[in-house]
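The chain below stands alone and is given as structure tokens, in the form predicted on its own.
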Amino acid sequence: MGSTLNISISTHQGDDKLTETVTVLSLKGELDSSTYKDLQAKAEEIISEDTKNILIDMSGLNFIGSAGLRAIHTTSNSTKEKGGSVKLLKPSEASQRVLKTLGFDQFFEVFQDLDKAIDSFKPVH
């Protein structure tokens, strides 16, 4: 039986109106070699609709593999081309270990609080 990944999408705006609109991709299940294309396709779809700031909520992930990390990296590169970024929210302990082991914690801001994560997308002037 293959892995499953459910992706739900929500849009948030910070309280102070200086914060840019942020699209949250909430992942539930496993992000691995059999599901990473689902994340890439959904990310490409929303980026093509002018989304440039993405927060990936990892709190519902049971597992993340190297293919899943590549999908996050690809998504990040696509948002950077539009002047945006990808940040991570609430990775599990296991996911945090994978991120740290592979050095991804050096490239992605990781948050434990949704509001703080949303507010971190303030534009730089």
Contents of the next structure:
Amino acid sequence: MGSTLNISISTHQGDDKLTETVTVLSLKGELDSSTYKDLQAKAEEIISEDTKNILIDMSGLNFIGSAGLRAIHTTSNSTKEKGGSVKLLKPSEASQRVLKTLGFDQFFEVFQDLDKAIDSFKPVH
Amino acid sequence: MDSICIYSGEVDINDIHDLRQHTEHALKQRGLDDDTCASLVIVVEEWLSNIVNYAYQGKKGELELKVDVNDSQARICIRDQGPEFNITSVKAIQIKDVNSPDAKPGGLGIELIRRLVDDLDYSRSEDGWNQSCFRRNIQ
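Can you give me the structure for the form predicted in complex with its partner chain, which would complement the form predicted on its own we have just seen?
Full complex below, order starting with the chain above.
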């Protein structure tokens, strides 16, 4: 049996009206050399539909490789072009190992709490 | 040295998941800690995907995967019949440059391997096999 990656999507609005809409991509399974294209395709799809703020929930990932990080990196660059960003939520132990080993935890904002993560997308005036 | 051949035969991208699992099982059976197992499984993912995508360009190709374990180290050796490619000669990439919007993120896999192992070596046999070995010290 090959790798599997389930991606579920939800949209969130923070408590106050100033907070922007955030799309949460919840990943479950393995983000590796054979599944990273699924994430990339889904991210491209929602970005083309005017999503610019993406929170990637990594709590359900039991494996991630560099191809997975590359997909997150590509998604991040696409949201930046629209004035948005990608942030990470609750990286699993497997995710943390790879993020820290490559130093990506310094380039992405990482949150442990969903509400705080959603609120962090509030525009700074 | 406790040596086990995990796999010998043809592979493509769809086989990598199972080979990761076989490697993890073999390492855990030999009592290695979770961190060492997880790190070496990542090495297997990265190097096999490199071989399948670049050396064999998505087609099926021959591969041998072997694990050696003793009291002080675990060693993964992977052989392939792709063009000569010496991992030890690949320059390290600067991670800070990877996340700039203009950066090309190639080379991340090899950089990840470098950071997860204590030593790596490469040899090319006269009959056209690359052998790349990845050693990690056991705490």
